[in-house]
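Just one chain follows, in the form predicted on its own, and it is written as structure tokens.
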Amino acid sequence: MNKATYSLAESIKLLPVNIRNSVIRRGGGSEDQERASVVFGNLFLHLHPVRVHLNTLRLGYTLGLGLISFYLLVILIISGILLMFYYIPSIDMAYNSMLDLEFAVSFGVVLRNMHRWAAHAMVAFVFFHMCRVFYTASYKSPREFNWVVGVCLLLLTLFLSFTGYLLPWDQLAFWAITVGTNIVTYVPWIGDELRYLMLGGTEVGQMALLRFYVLHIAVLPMVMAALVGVHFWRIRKDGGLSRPLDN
């Protein structure tokens, strides 16, 4: 009965080692090859180099702005999810829906109003940083590869900041987008054709409002966090931050 009862406890105590087991298979080898698994196999651990060199730990030369960007980003997520559960897609129903938010829900001022200038601050450091990368040559061998996702990135800021300039549906947000798809007719041959399928038709309405809205929140954050995690990787791979050539 004791034993029994001994037995029962043990595999209550045991049962969440044997979840985790059950999830994250390892095993077969020696304690070095166990500890070198949990290693090679851990994210945060592969984040940066083993080393770096001192100058790229210098706030004079990074400015910080990749970080900075980063956060503003994480932040732009946080506040975009929490504004999801307050906006209505829909011509009818948006800007009362900014409305609602500022003078019916709770601190819901304060939170479209932290979307808003971290988009806006976004937008600026992404800027800031392509800038800083150009001016120390950090562009340079081995790391062409990067600043072009780099440059992906920028453009993918600034389309995420256009998309969602339209979902207050004000007479700013309006005109806006209005003026801003007509200049897309101006790309040659298939300038009319862009214009079209951005806003779903020929002018700005439910459709353009719909597109835009899906393409905000779904299409570009998805290619935007896939573009982070690449630039991440390549800067590990890269050795790191760049620094002074002659340093």
Ligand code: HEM
Given for the second form:
Amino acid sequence: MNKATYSLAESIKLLPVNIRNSVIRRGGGSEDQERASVVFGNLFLHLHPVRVHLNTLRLGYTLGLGLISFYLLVILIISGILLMFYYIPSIDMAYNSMLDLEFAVSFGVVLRNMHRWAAHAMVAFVFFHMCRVFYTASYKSPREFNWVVGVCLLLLTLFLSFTGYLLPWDQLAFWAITVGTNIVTYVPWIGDELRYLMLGGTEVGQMALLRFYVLHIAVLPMVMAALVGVHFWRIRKDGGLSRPLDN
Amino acid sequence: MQASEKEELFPKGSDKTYSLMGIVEGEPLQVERGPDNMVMTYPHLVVRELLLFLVVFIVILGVSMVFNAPLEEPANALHSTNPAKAPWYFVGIQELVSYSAFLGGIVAPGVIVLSLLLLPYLDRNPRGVGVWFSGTRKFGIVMFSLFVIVMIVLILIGEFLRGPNWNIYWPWL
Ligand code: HEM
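Structure of the form predicted in complex with the named molecule, given the form predicted on its own:
So here's everything in the complex, that chain up top.
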């Protein structure tokens, strides 16, 4: 071993460079190779291919709607985790948590507002995204299955939004969920049982709040994250975004 | 590149009537475009994606600084609000339920979800992919638009035109 090269002093001098190089894999080579390695050397970017078709960049084609849906989801997850530090899923405490957020927690109102408005926006934008996919015929072969995954994502978005709606435990929440879950009772044969399963009782109460809470912060977000992963991976496997035939 | 390397890469064949005149360094004619209109994901797509995130974040933050999320009185199981409305995205269904609970609340949503799931397997015609409102699929476009319009109209009626006891109520009267 060459002591000069591996001296402690030298290591300390090269610390920034070495740390940087250990985190970021440098591709080296030509400019394009370097750019390629930015994408495939990064966990968060490697779902992308190294090159994409020009049509993919056309804002007028996708209108960015799928990506906007995804970004709203990211904002919801981050603001939701922060809200969890203040929210207590009990019928005696939940409403007080809302008041705390509004009056006691620094920027608590903004946090709650962001979570609420992003949730409403997400329902709308996922729907718009579905319309875009329909009107550009992007559900056709070979993308049929990704459309099906998308429909599941739409339903998940609705359920996430619906389960979150109860959590503030105010009149708006209580009666909206009462009305909403009443619809379930019209399912033939098992309607009442289904509603009982959702609410953990015959009325919206502590059990219902807890069930909606667990679904809202654990079960549905995990399913959502997994399905979004499948959705993005399928885009790649289906040959990138749909586009008209090249002339 | 060294001249000797060029010689090696492209050796002059004695039986050839042509020879390589020279290699020019520089941008290809289609600057920044590969074959088949492909471009590098980084920076072209990645930069646009990050920009869009900034826009979305700023808009949501801006809206949240101006408008407060609603918070009514604490929940009271003994005092129902009148009317009690579902969240806006289910109000269209609630409007249908007010006509017929079973047809509106179960059959209609079931048919909608099932048709959406089956759509790509029922419409096997490959025409029109990648084109907005392609004229080759008028029937599908009309049907889907009808669905979208009916949903929006139902939501608007339920949200804005329904008052106490779910009676029609004109907001401007
Ligand atoms: C949580 C909800 C969803 C998220 C986050 C999401 C995200 C995305 C993203 C980022 C893309 C890339 C293109 C673009 O940005 O528009 C995309 C494409 C696609 N999405 Fe979604 N999506 C969601 C829901 C849906 C729904 C509801 C459908 C349809 C029922 C759907 C069907 C598709 C299809 C078929 C593609 C491929 C489009 C093409 O090749 O042009 N997605 N999605």
